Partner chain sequence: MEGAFYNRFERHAHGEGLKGHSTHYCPGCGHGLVHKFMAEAIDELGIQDRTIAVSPVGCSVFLYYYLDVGNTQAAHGRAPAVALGHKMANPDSIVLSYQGDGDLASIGLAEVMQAAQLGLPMTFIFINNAVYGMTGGQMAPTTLMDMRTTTTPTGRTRLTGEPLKVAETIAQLDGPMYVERVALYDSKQRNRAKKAITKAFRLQAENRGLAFVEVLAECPTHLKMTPVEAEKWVEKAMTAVFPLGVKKDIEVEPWFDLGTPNFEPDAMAAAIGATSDSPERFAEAFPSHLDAHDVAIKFAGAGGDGAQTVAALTARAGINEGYDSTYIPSYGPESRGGTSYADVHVAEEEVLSPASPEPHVLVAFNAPSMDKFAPHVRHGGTVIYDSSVIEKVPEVDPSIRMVGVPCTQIALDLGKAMVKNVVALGALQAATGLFPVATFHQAMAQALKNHCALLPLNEEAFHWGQEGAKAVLGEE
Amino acid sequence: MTKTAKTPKKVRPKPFLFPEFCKACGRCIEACPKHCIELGTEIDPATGFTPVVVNLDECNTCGLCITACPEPFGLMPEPTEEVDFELLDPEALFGPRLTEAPEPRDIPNTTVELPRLETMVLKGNHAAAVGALLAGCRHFFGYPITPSTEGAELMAKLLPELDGVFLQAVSEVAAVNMMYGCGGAGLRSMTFTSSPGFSLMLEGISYMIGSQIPGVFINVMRGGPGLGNIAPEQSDIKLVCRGLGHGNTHALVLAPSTPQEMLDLTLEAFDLAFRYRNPVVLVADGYLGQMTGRVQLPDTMIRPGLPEWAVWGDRDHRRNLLCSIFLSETDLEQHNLRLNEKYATMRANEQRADLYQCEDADWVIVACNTPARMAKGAVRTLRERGIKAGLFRPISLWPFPIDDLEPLLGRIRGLVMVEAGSGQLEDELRLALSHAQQPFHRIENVRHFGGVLPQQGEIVEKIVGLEGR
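Could we see that chain alone as a structure, in the form predicted on its own?
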């Protein structure tokens, strides 16, 4: 009887790692029952990833890591002398990598008819939140801060009912960078904040301006400097008009004075942000954010589309890139020149002001936000006393509406600045006059600080004194 020779037992190969194909996803780490694989610490210069590290001393050749690896050539069976292993180009297996994509197309906004509703009574903060929802905003990122928190609270209540996203970030720094990502995807996003929180957002706003990414910031200003208090002050006009982060940065700045304008201007801010691919800032003082007023809703709301420049993540938009870094000095200069062209268009097209009884005025009061309401009352009182006064209310603080003011300068006796702050609005006026080469010098002021608002009576007394009565 002859014995049959035994067939040699087939030895399972151990895994072999090609670091240049490892994306450090970690699936092999979870799959290995012997804990032979761990995250690496050195970056592969060819890929920018950090490949895993494989220790084969405890390997039982189960092959689970090879099965778990999603890359065709990440983890492979270790070549043996009997196997002539050849590393194949993935293109030979799967075809050439898709580098071409169709030209991205713009999906336009659509309007949705709304039923006619009765007038509502809303806080200014709530009115701005409703305006954002009507503008099609479904993404909110922010951090609560008095006196703006009611706006965020209403968004937190309503957005989940509208399939939207409300995310309370860990800080204002995080919130603005979330807005960067959301706006970069072509989606409408916003935040409510107040003066100290807005200061923390400035670096992110500079990045958004540099990358030309839209977003709406509602800054309900409070007293300063430092932590200050939560009372109303126009403390951030200098910041929003001249200090939006480092570099060549500007954004449209809108200044409402009523809850109705809080809604209307917020609604319009989203259109402007996407029209110019730039952040838009709405500045209200703390009193206006908390003040209740009558608000009429519009007849339509917006269903947003998708802009062609969006980094949406699909094939149609795969060639898009949003970035604010230009390592070449000449490239960065050209980018800034393009930004300057956009700023010039904003200055030409987006100056806004409301003029009240300025046609024959001898004295023109300049005020915005809540102080403009006191100033309007002062105009009525002065007219009753026979003094021709008018109110010039800038609605756009940047650009300052100098084109609407210039026709008045040749015939009035003087301007009276009324501010709850340190003359920051007056500085914008003077700078606009200088750029317009207007030699107008008679500028008086009524100012209060720290949350104290100018009163109607003292505005009247100021102009009566200037009249010499």
Contents of the next structure:
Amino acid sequence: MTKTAKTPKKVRPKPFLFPEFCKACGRCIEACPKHCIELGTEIDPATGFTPVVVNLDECNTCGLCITACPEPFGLMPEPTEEVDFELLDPEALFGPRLTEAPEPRDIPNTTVELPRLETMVLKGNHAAAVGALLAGCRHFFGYPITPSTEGAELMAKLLPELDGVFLQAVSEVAAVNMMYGCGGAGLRSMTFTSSPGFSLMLEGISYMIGSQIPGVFINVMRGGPGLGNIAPEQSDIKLVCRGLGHGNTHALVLAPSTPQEMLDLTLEAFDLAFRYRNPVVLVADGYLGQMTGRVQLPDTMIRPGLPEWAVWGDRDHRRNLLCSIFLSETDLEQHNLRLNEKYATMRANEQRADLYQCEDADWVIVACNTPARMAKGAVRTLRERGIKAGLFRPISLWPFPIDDLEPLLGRIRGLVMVEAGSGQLEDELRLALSHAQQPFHRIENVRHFGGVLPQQGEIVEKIVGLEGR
Amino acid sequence: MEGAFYNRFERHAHGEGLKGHSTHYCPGCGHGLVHKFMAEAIDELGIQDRTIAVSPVGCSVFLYYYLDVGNTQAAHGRAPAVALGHKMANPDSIVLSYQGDGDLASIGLAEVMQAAQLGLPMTFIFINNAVYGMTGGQMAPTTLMDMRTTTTPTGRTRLTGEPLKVAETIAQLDGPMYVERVALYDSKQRNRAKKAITKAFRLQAENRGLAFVEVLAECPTHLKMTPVEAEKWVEKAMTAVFPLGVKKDIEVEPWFDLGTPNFEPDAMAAAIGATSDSPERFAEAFPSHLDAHDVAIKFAGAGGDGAQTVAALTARAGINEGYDSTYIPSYGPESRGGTSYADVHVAEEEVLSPASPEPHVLVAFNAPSMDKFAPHVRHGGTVIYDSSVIEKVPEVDPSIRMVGVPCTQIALDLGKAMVKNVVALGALQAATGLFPVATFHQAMAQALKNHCALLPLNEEAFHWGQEGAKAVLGEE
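What would the structure be for the form predicted in complex with its partner chain, given that what you showed me was the form predicted on its own?
What follows is the whole complex; the chain from before opens it.
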């Protein structure tokens, strides 16, 4: 059945309705001054609703019924072209979109040469901020919290000089969601925070992981639980490795131990975040954040491009959607399977560790961040005393670098965990051993928390005691 | 069809069957109308490509099923923060933050207040239907008094507070330029709503400022009314509590010119203060008379004594000489006047343990620091202390050299008490020979490069500290 419905120019069209798209709310009935529309009595078998019935004899084309209809494909202006009523496809009926959004495209990053620059003397937090700037980060969102604040302060000073954005958020909750928006637009954004602030960001991090939005978090950990104190503690290893908000979440976790690594790992964190479309967390401790040391700058810096998935606000990216909601169970399962594949790739490719004098060691100390430095000092002292000690320093805490540790396990006498914390790194190690089906169980520890750091002397004593047993 | 809707709602149950062209909203729901008005405004203004819609949690979480624009879905209450992130990333984008009453007026109050007060050109659409929809009809901040919901089964009482008047609250802020409350209950109100929504987008498209439109909307399902009854209820009951009309409409100058982020290497180097100039080296060898590989120094005093400054200077001097050097501060919780300690290491190759619990050298600025740390100085070490303020010297290992220099007095004689720390640094140089004098002078010049006028005074203070130490050591 066909119908010709040509409307002369500048004459307003009459309403037109596909009964299938009517939910029978009746708003149009009230809206029509000529009483052209009434509630139907016949149930539409497709919808179960009783669509309105439109009788246009009295219609004066005022359009009020169209404005009253809440459905995009409900009451609408009558088409001007000849239409086929059998065809239930509005695209055929009303023509293609005004502007068709093209396939999104990727603008790659470029590497820019830096002039040769002298060694700098930088505080750990400042070194991380400089690393972020070199990585092409020009957007910072954060909330002040000791002992991470110097990083934010330096960004507040430098970003305006580089035409970037520093925004102090109303809370850590807001800060992480600003990163969600800015990272979602495809740009490199970051924050500095410390343990209590990081707790507040976890919800947003779960959303970022779910929506596959990159961003870099620098958590300068302090003593907990609760308000704890502002002294250095490795208090969030459990949180960053096992507890990044709700759901099936993981992120690469990097643990620097010098101001130089604060810069190098921050720089690298941005590339990793974008390579995997996932947040990356750097965990430092308060000591490292505050520590000033020598820092060598790299030869190059990054001028970021724009990834094809970005919701940037232009035609090339109009098709894109960032969301973590998948209403259908099978869709959500598929999404999680894809995330799991990504986590598996990270596990395979991103394990990092630094081994110091482990080749012939009887005793291998496992430590990261500042405690790893105390441990390195202890290794030297122990070697001077003829005890074969080594240091295994995980740089990636998630994934735990078990592949580098396994070859040592066959011949060492024991592992000694040195932590400024309650044993959270040891838990990661034990879990990694378990997954690798390694029955190794000779694990000793030197622990302090609350801001007390394990000192070189007591590590030496511990291992001297073990050796003598 | 008019407006910036998708041709087919592919994201709605994969666009299958009727869902490809029907919304998920209940019959008579206000959301669909507002979506239509937004889609038409976006179309009319020609901003479809530039628009980013941030959808909330609640019934309108699926805004991205329908609007053919860039879409980002936000966490509950956080749409304004997400929207700010988008606008900061690309100021040319047209950012819509769309929220319901639970999302905006309950869990997300902090975020909307900050975003509204900032006043960046953005479009805020707030749907007030007096009830939580998606979770099934619980009390919202905007639920009317005595109104029954699943969490106010006998009606809202004073125990849960009065309904929150959001448009009025937002209009009180300095940030927004345009705030209006509109409704959908009859043709006249719908036309007004459409106009207000179009204006809210236009003000952003013209780069003027932040616009906020509160829409009184019907939720027939949870009001347990027919759509037409719900319209009447909004007209009678809701508008009595939430008066319609323009709450704020001011003229402002266009703003927001962030510029394009700078990625020029020279600008980068200048910003971070990096230079190509190599510092000079003056030391002939590592100060192995203090330790074979790694010298530990502790500076200790009260906040304001300047311990941190000279600790940082010492570390910088060590790095200039090509050694590894670290400095770690340790403060009390007070901003001023608390304890202030600093540990410094200078290592020939690599600083291993950066703390100095047993230093080779202690510089003590007050008696508590002296008492606390002097007993831990290593055998054969050196203690430099401000003899102007430390009268009693604790008993220590006789191998330790105690060098009392009246740092405060010398500084006062120079006319500036602040430089007592540099006096102490001069004493440290003379007493330990850690580095040559020139090494310290260079580090001071670097630290004061933006305050060159202060350099002579500091060099003088350094000199008198050296003399003070020499006087003590000469006496021995």
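Numbering follows the first chain given and starts at 1. These figures come from a predicted structure and were not determined experimentally. So that the term is clear: the rigid core is the largest set of C-alpha atoms that superpose within 1.5 Å between two forms.
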property: Threshold 2 Å Cα movement between the two forms for D44, core superposed; result: yes
property: Rigid core superposition, P298 Cα moves 2 angstroms or more between the two forms; result: no
property: C-alpha of N60 off by 2 Å or more between the two forms on rigid core; result: yes
property: Per-residue C-alpha deviation between the two forms [R27; rigid core superposition; Å]; result: 24.4
